[in-house]
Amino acid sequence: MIILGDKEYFKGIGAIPYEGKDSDNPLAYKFYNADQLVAGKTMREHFKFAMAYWHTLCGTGGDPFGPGTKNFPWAVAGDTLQAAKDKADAAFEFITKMGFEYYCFHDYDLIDEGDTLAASEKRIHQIVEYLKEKQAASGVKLLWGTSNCFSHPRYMNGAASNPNFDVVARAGAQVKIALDATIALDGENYVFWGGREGYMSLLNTNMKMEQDNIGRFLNMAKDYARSQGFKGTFLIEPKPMEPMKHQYDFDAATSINSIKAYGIENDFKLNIEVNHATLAQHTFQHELQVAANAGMLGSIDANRGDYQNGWDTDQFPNNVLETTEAMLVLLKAGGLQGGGINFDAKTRRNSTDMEDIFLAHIGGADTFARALLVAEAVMNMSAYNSLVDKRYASFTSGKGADFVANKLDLNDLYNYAKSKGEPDQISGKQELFENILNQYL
C-alpha cells in the first residue's frame, strides 16, 4: 500500500513492480522478486532492504567545490516541524512505492537540531510521534537508528573519545535521546559509527584513554537501552579513516577486538559497509567473512566506491560479480543477525530528476537479488562446495583430523613431517573457482 501525505512528491511514479529480466521498463525490478524463495527464505527476508534517510532525503549533491544541485520539494517549508513532517511524508511515499519495509536515520536527519539540547529533544519527540503514525499506517519499520555525533563543530575532536569531558557528556545526552527515539519507534537495531572517534596526530593524543572512554561510553549506552526495554542488536560500523586520519574502528577485525576488549560481545555485532571495506584496503566479502567468523555479521550498508577515488563516494551497488562473492559468504553464514541491507548510497550530483532516486534504488536491489540467485546456483548446482571441501580434505582424516581436534603437539608435527618428506604441490585452482562464478552469472 502506497502511503501519501497531503501532497504527492514523486508524481507519475507508482508502485515499483517486478517484471523479470526481459522487461524494458526502467521503473520495474528485473531480479528482485520480494516473494521468491531462495535458499529457504524469501528475498524480502534475506535482504530487509532499507532506505537511508540522510542520502535519500537530505543529500542535495553539494561537495567541496559547489553547493547542492537537487531542489527537493519537501525542503521548502519555513517551519522546522512542518519541514520534518514533509520530509517524513516523502520518505514513506518513497519507501512504500519501492515496496521496501524499512528505513534508517540519524537523529538530525529527521528534524533540524535545536539551539539547545532541550530544544533538540523536544523536536525529536515531536517528529517521532509523527513517524509512529506513518509506521502504523504503512507497516514500514525502523531497521536502525543512530545519532550524528560527528557533524557539529563541538565534535571536531571526537565524541566519546573527546579529550574534553563536557563534550563526552553532551554526546552521551544526544545518544540517550536517539536511543529513546529508536525504542519508541520499535527499532530493531541501533548503530554506532565513530566518524570522529580517532586521531589526527599521536603527538597530542592519549590513545589508551580515548579508547577506554569509548568502551565506557558504549557500556553506558547499552545498559541504558536495556533498562528501557530495548531488545535489539547494537551495531558498530567500521571505517578506517576520513574524516579522521586513523579511526579506532578501522575494520571488522579491529572492531571485533574492541568489542571483546570492552566486554560487550554479547550485545554488539557489526554493520559492514562496502565502501568502508575498500577504504581499509579490504574487499567487502572479506569484511563480511571476518564478521561471520566471529558470529558478528549483523547488518550491511550497501554501496560502492570508485576505485580511482580514494574517498567515500557512496555510489549505488552495481557490480554483480563482487556482490555474488559477498552473497556466497552471506548464505554460508546463514544470513544476517538482526539487521538488513540499508542503501547507504546517494545519486550522483548531476542526477537531479526525482526519478533518479528510484532508478538508483531499483538498480541496487536488482544487483543484490541477481547476486543472491547466482550464489544459490553456484552452491547448489556447481562443483564449488566439493572443490572447497577437497582442498581441505587433509584435515578430515588421519593426522590432519587429529590436528584439528587439538590432539597433536609440536613434536608430533615434527615427527610426521620427518616421516612424510616434501609435501606435494597442490594447485589452489583459483581460475576454476572464478570460472564457475562467471558460468552462473
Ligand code: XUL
Given for the second form:
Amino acid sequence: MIILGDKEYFKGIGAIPYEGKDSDNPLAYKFYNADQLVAGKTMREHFKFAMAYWHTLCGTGGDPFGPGTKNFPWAVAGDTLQAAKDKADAAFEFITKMGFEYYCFHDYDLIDEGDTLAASEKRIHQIVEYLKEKQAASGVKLLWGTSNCFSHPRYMNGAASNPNFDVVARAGAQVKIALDATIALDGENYVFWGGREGYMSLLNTNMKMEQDNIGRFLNMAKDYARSQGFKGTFLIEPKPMEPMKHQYDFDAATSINSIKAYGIENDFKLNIEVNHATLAQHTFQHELQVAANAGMLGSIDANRGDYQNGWDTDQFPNNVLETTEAMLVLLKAGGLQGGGINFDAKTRRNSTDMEDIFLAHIGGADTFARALLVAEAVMNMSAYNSLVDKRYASFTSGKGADFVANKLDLNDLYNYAKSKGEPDQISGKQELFENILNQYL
Ligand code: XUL
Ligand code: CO
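Switching from the form predicted on its own: structure of the form predicted in complex with the ligand?
Every component of the complex follows; first up is the chain already shown.
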C-alpha cells in the first residue's frame, strides 16, 4: 500500500511491480520478486531491503568542487518541524512505492539539530511521534537507527575517542537520545559507525586511552539500551579510513577483536559495507565470511566503490558476478542475523531526476536478487559444493580426522609425515570454480 502525505512527491511513479527479465519497463523489477521462494525463504525475508534516509532524502549531491544539484521538493519549508514531516512523507512514499519494508537513519537526518542539546532532543521527540504514525499506517519498520557523531565541528577530534571528556559526554548524551528514538520506533538494530573514531596523526594521539574509552562508551550504551527494554542487536560498521587517516574499526577482523576486548560479544555483531571492505583492500565477500565465522554477520550496507579511484563513492550495486560471490557466503552462513540490506548508496551528482532515485534502488535490488538466484543454482545444481568438500576430504577420515578432533600432537604429525613421504600435488582448480559461476550467471 502506498502511503502519501499531504503532497505526492514522486508524481507519475506508482508501486514498482515485478515484471521479470523480459520487461522493458525501467520502473519495474526484473529479478526482485519479493514473494518468490529461494533456498527456503522469500526474497523479502532474505534481504529486508532498507532505504537510507541520509543519501536518499538529505544528500543533494554537493562535493568539494561545487554545491548540491538536486532540488528535493521536501527540503524547502522554512519551519523545521514541518520540513522534517515533509521529508518523512517523502520517505514513506518512496519506501512504499518501492515495496520495501525498512528504513535506516541518523538522528539528524530526521530533523535538523537544534541550538542546544535540549532543543535537539525536543525536535527528535516531535519527529519520532510523527514517524510512529507513518510506520503504523504503512507497516514499514526501522531496520536500524544511529547517531551522527561525526559531522558537527565539536566532533572533529572524535566522539567516544575524543581527548576531551566534555565531548565524550556530549556524544553519550546524543547516543542516549538516538537510542530512545530507536527504541520508541521498535528499531531492530542500532549501529555504531565510528565516523571520526581514529586519528589523523599518532604524534598527538594516546591510542590506548582512546580505544579503552570507546570500550567504556559502548558498554554504557548497551547497558542503557537494555535497561530501556531494547531487544535488538548492536552493530559495529567497520571502515578503515575516511574521514580519519586511520579508523579504529578498520575491518571486520579488527572490529571483532575490539568487540571481544570490550566484553560486548553477546550483544554486538557487524554491519558490513561493500565499499568499506574494498577501502580496506578486502573483497565484500571476504568481510562477510570473516563476520560469519565469528557468528557476527548482522547486517549489510549495500553499495559499491570505483575500481579506478578507490574512494568511498557509495555507488549503487550493479555487479552481479561479485554480488553472487557474496550471496554464496550469505547462503552458506544461513543468512543475516537480525539485519537486512540497507542501500547506503547515492545517485551520482548529475543524476538529477526524481526518477533516478527509483532506478538506482531498483537496480540495486535486482542485482542482489539475481545474484541470490545464481548463488542458489550454483549451490544446488553444480558441482560447486562437492568440489569444495573434495578439497578438504583429507580431514574426514584417518589421521586428518584425528587432527580435526584434536587427538594428535606435533610428534604424531612428524611420524605421519615421515611415513608418507612428499605430499601429492593437488590443484586448487580456481578457474573451474570461476567457470561454474559464469555458467549459472
Ligand atoms: C559512512 C557510512 C555511514 C554509516 C552510518 O561511510 O557508511 O553512513 O553507515 O553512520
Ligand atoms: Co554505511
